[in-house]
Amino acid sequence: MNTNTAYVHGYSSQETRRLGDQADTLATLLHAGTAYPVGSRVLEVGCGVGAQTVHLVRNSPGARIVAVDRSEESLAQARAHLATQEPGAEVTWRTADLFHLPFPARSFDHVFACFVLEHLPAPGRALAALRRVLRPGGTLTVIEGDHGSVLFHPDSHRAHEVIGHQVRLQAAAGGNALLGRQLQPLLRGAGFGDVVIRPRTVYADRTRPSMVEGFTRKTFIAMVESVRDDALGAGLTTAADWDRGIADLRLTADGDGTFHYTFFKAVAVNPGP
């Protein structure tokens, strides 16, 4: 993550597997229409562990991607994870930061973000780096997530007292797990055009197996439990009360349990001086 605040989630084991069953369980919903033509310059921002990267080389063989992350230790798991998913690909690692990008002006034809706005305390600054690097006419894509549009049965008050601990955390760190609500005045005020959103919206029920396991269970259940230490440090809540509000929302994948949430997807174009 390109950013001095803290990961809200941390860099545990746990989030890693996390990330990668995130990334294999949405690639199709959140990855659909992103593919770059053979030899444009793709640049990749906040890669993490390469849980995105696999499915961009995988949509776009032919381009040539750098994938940059402020973790060398990130960096170093993206590598290992990219050479056992796609054997043979060519990805360039760079560690930098978002806001001290080490490029040139208009040095790449496109340039992709995924969960990374959420992480910083000035993602319309943020934009602005991202622009100073892609060329007249390049574009952006960005997705994020907002925990605002999170909907789920059976309802619980206690549930979503767990999950608005999460919200209530990412903001002390920095950053704004509502984001994805505000990508189209984000861009603009960066000053990109043509843009477009697209809300990307995952259901999960019993019909959908793969998906209540994928997302509601390893993804956005296993995303919140994360937090649990920092949410009772905190004085967010006690022991009891959090449990309580955790094994409410499991239940969203049990039984007749059903889960809704919306990721934004937003594609931008840079008009250039």
Contents of the next structure:
2 protein chains.
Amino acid sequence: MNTNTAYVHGYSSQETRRLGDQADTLATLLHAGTAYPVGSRVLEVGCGVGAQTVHLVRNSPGARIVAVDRSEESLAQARAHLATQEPGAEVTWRTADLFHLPFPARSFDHVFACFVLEHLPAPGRALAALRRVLRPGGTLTVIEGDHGSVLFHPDSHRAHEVIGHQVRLQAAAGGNALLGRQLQPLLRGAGFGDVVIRPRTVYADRTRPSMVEGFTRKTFIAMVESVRDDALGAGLTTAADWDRGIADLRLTADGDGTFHYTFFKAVAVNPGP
Amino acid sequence: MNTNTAYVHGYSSQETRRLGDQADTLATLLHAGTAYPVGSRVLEVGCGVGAQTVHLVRNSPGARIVAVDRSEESLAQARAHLATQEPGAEVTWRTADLFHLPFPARSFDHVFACFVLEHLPAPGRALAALRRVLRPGGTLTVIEGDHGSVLFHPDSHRAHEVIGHQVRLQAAAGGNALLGRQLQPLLRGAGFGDVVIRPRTVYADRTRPSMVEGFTRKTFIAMVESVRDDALGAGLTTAADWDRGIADLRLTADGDGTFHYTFFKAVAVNPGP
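The form predicted together with another copy of the chain is what I need now, so please give it after the form predicted on its own.
Entire complex below, previous chain first.
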């Protein structure tokens, strides 16, 4: 069984659309409380295609935002996305690896990372790398999901199985789709202080059609569906079982269906050296 | 395998303490937004030992609250609890079965039921019985948990197993510990309109010691622990496996542990006949 795939979110135009949909639908939920002062130096790491950058810019006019990603292709898409969505925004874009950030120590007042740690084999080491570029007293904001929080009606063992395959593929690629619950110990372990975790819960049913469409269908189910070929290629499941699981998952977005997911938003302070 | 036990929450003094702790810790979370006008006729069904009644009274001074439960013993405890906590409160106490409420149709402006449907074999029929006593335009508020939302660190298969035994015992007794996700279709199915469901998420870690103590330890773990004898008697598990599962669950309330649970709060309107 080969689960050693190179699956990472965000590397197709379909994925780009999905990540845009996700951020637009969840923006209020995820970005509430995140606004940086005019003139403050803010680093967004792993900005990807700019899905969150556009909300940082909107919520923190006047902040000096630097956005980095290790993928030049993603950065090009992020620039284009911002040019369309926030034409006047001045964002500094840099191609860089999170573990080798090209900035002196203490360069930033605030650091922001959304859906980044979940893809990294060494999230604790990543947090230490972020602390290096943060001034003492500066804040780090981290947002992560946790697939263990998924709950839906009608319940379906087959639907949970396809989600489990996505979790396994992400783990095989060195990531962790169950990371949200670990933010508190990870941040403490990396030397951050005043760690505060807040759950941000998505609930969708027929009375919230934009959440059903934007989150249940276009974000969550789309994300799971995107690993179909990898799951089959890795021998995790059969096409028939996969398709039955996805069909069951789609029922949660129809008629009487309900869907629940929790994100975890952490804010922590760099206490200094 | 005999899982046909008579397990119901609230029938021991330890349970009474547990339910009191639970309500006090969760009161802000669960009761936020629930305040009834002066003079309005409010029915609380399944008030049990009065754990929620005390908060209804506090948040709705001047409302005419009638609290019913089918257990005279619970009602006696509820009276005593209110007499201690809210000495001046005027609550009308009635022993009654939810399915045979001794009130004319349309007797109440508002009905409130917290952690009641989860114990009933026919929650849809129960909701219809509640709609009968509610005037057209009156509201029903229902709060239920859903054990499918449980998520913790450190993760543990054995801990999830003991929770699963509690779910199975509650199902065998005719209840459903996974009911929260179904509130939307249940309320619609019973003829209610304007159904709005809001998730109310509990998150506990070392930075929230009162939630760790009041919810993780004294509410959730205590509830699971209370079915130990039933689980062993039903042959669901061995004493050794049970104890290992509980020990793992306790780790989620220590040191780096984290714990997450979502309640679902529904408000719906009786559109009339």
